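As a starting point, one isolated chain is supplied in structure tokens, in the form predicted on its own.
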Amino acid sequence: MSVTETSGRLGWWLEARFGLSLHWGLYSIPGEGEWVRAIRKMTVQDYQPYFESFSPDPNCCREWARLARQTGAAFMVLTTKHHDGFCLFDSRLTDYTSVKAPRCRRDLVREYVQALRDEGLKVGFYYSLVDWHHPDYGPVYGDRQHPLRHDPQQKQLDRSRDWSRYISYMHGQVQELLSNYGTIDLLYFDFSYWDFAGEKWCASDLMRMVRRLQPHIITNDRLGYEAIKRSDPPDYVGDFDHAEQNLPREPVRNRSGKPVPWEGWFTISNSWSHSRTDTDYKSPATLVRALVNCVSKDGNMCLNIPPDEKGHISPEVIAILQTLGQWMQKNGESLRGCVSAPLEKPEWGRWTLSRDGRYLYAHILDQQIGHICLKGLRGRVKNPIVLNTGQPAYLTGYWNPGIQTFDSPDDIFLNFSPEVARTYPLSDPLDTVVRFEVINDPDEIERENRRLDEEYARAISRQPLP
């Protein structure tokens, strides 16, 4: 079975397969989502009380890092600055930071970076290209989302805005983030819209600076419109496609048909940041299956969790993540370092394959009546083990002696007991994973097929199994 090679700076990320992100800032205080200022059409003065009252609890960053490790995540990404312009880091370019917030006075990005390093996690930053606080970001009037987009006074003010000053400011802040906190592993830019895309951001210069400051950093592809899918991508192209709240039907490819690294980015509820009214949390089963779905298509999954105004994660979310972590402890090998298997999607679940091609993993998501058919794998796999129990499973031809199989002669059947006529409930309702050793040697394939033929012959002659 063919596998995808891992090379260069993407190596650890392709192995990781799972991470967490956090949307957190001043907008967490009203608890109405990170777009609250735009939705309410708030002025800077309207929004100022949140700056004055922002006072996260000590050690909240350590709480996040411990939870990420317990969940089985390999990396975490924090919103260092969202669209409202408030920075969780110390910046010489603005006073609109957590360090200057009167009840905070802390560089929260520094605390976050240290907490992740202490837990052995890769460090990721999110940085918004959009900034509703900066006076030169615009034009404001008629913009798609700016809080003051409907204010007619902005027409006059737009004439005095200097976009080059904003670009200098934005590039300067990215330089600070990538210069002041040691090695940073992952950078999310967000986001392009209308003509605010590509070289409007001076994106090629920005990406050259990013690569110079952090040569091994991995970036998403949001400086333009799906540059990574072009046959001839621009200089500012990112390293992976970012499918927000979306799962592609198959592995992602560019317009030339070449594979594209990609990540599915999802919320644990329906909101990216803390919402007092949104408690519609996804179940552990939904999250496990989404993660499996991503990896089965050569993708990663990043799950977003929303701390409250003090920086704490709700008990309900913690419980969900702990259940996910327990599943990952037993079954994580079927995802970390795994790739898409060159097999048709089975009716009972998904396949993943270890990158070295040695192990094939069956993710059995639906309870079956009778055997589980492994299409086309007769003689190609052996030694099935149920990961969450450590117990063997069993491979057999069609169980009923004297009746020819109604599937292909290249198929084999999986059962959870040597009493193959019985149906057993799945051992894990989230996802029961069975690991197989892959047989690639032609002589061994022939021997395994001969063994199965002999077993079937004994069955139809009513001879007992040895």
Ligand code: GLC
Contents of the next structure:
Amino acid sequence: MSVTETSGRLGWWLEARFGLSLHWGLYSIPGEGEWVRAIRKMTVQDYQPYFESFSPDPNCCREWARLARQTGAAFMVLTTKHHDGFCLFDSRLTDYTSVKAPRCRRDLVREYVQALRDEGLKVGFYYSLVDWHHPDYGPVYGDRQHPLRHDPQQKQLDRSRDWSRYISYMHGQVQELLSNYGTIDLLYFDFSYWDFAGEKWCASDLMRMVRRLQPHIITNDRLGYEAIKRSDPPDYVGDFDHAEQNLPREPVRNRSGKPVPWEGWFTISNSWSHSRTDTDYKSPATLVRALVNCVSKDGNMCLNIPPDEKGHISPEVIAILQTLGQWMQKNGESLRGCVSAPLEKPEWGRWTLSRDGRYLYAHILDQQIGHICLKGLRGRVKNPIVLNTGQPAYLTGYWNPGIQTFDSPDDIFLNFSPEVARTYPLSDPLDTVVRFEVINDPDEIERENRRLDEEYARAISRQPLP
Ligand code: GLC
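Swap state to the form predicted in complex with the ligand from the form predicted on its own:
Below, the chain from earlier opens the complete complex, with every other chain and molecule after it.
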């Protein structure tokens, strides 16, 4: 079986496989999603009451970090600034920050970074390229999603507007974020659209600065469109492909067919930030399946959770994450540091493979009506262990020797008991993971096949009834 090597900057991220993100800011107060200003066409003044009243509870960042660790996440990403332009960090370039908000007066990014480090998590920043608060950004430059897109005055380019001033501001803020908080592990830019992309953001200069300030940082690929998929990517290319609410059908490749690191970014309900009406939470089973699905195709998963206006996570979300965390505790080794296995997708679930190629993991997601068939793996795997119980499982031939099966002689069957042909309910309804040792040595493959042949011959010669 093939093995994917990872070394260098992306190493920890490729090992991690699972992280959490948070969308949190002034928009968490009305609780209608982070686009509320644009959807309701609010002016800065209309939105100002949220700036005045923003007053998160003292220990919210610690609450997030603890929860992330308990869930089995390796990293977290926070919206240091979303499209509304409000900053959760101290900035010399604007007063529109949590430090200047009269009832807050805290550098929340600093608290967040400290809380994550204390829990041993990698630190991620989300930073919005879009900024509805900045006077030099807006409809006049063709932004059709801006809150003031219908205001004719906003469309007049007068001397007071200067796009390059916005670019200096935006670059300056990224510089602050990457200079004032120690080592930052991840940076998510969001987002490029229409002609707001690439060099309109002076993206090559921006990326050069990012790499200079934090040489080990890992960035998403949103300074342009799919730069990472091009055979000849521009200078501002990020480190990984990043889609929202979207899982690829197979491992992601660039236009020349080379594998591309990728991450699927998903919301736990339907909105990114706190919504008073959206409680349509994904079940632990859906989340485990999504995570397994991502890793089975060489990807990471980042799950977004929405703190409320005070910074708390709802009890429903906490309960879902705790269930996910319990599953991760027993089964995490089947995902962390794992890659896609060079095998066809099985009927019953998914495969993952440890990066060194030693262990193969069967994620049995669906109860089977008959045998669990391991297609083409006869003699190729041994010593199955069920991860959540620590009990052995059994590899056998067809249950009724001498009688025709639908399967090929290269197939082998997995049983949860030495008594074959008994259907056991899966021991973990979320995903019952079975770990196999992979046999690569041709002599051992031959020995294992001989053992299976002998066992089969013994079964055939057995008297059918006493
Ligand atoms: C979408 C949302 C945006 C969110 C982003 C996360 O683009 O509109 O608010 O931050 O997804 O990738």
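Residue numbers count along the first chain shown, from 1. Every value quoted in this text rests on a predicted model; they were computed, and no experiment measured them. Between two forms, the rigid core is the largest collection of C-alphas that superpose within 1.5 Å.
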Align on the rigid core first; then say whether the Cα of G85 has moved by at least 2 Å between these two forms.
no
If we fit on the core, is the Cα of E333 displaced 2 Å or more between these two forms?
no
After fitting the rigid core, is the C-alpha of P307 off by 2 Å or more between these two forms?
no
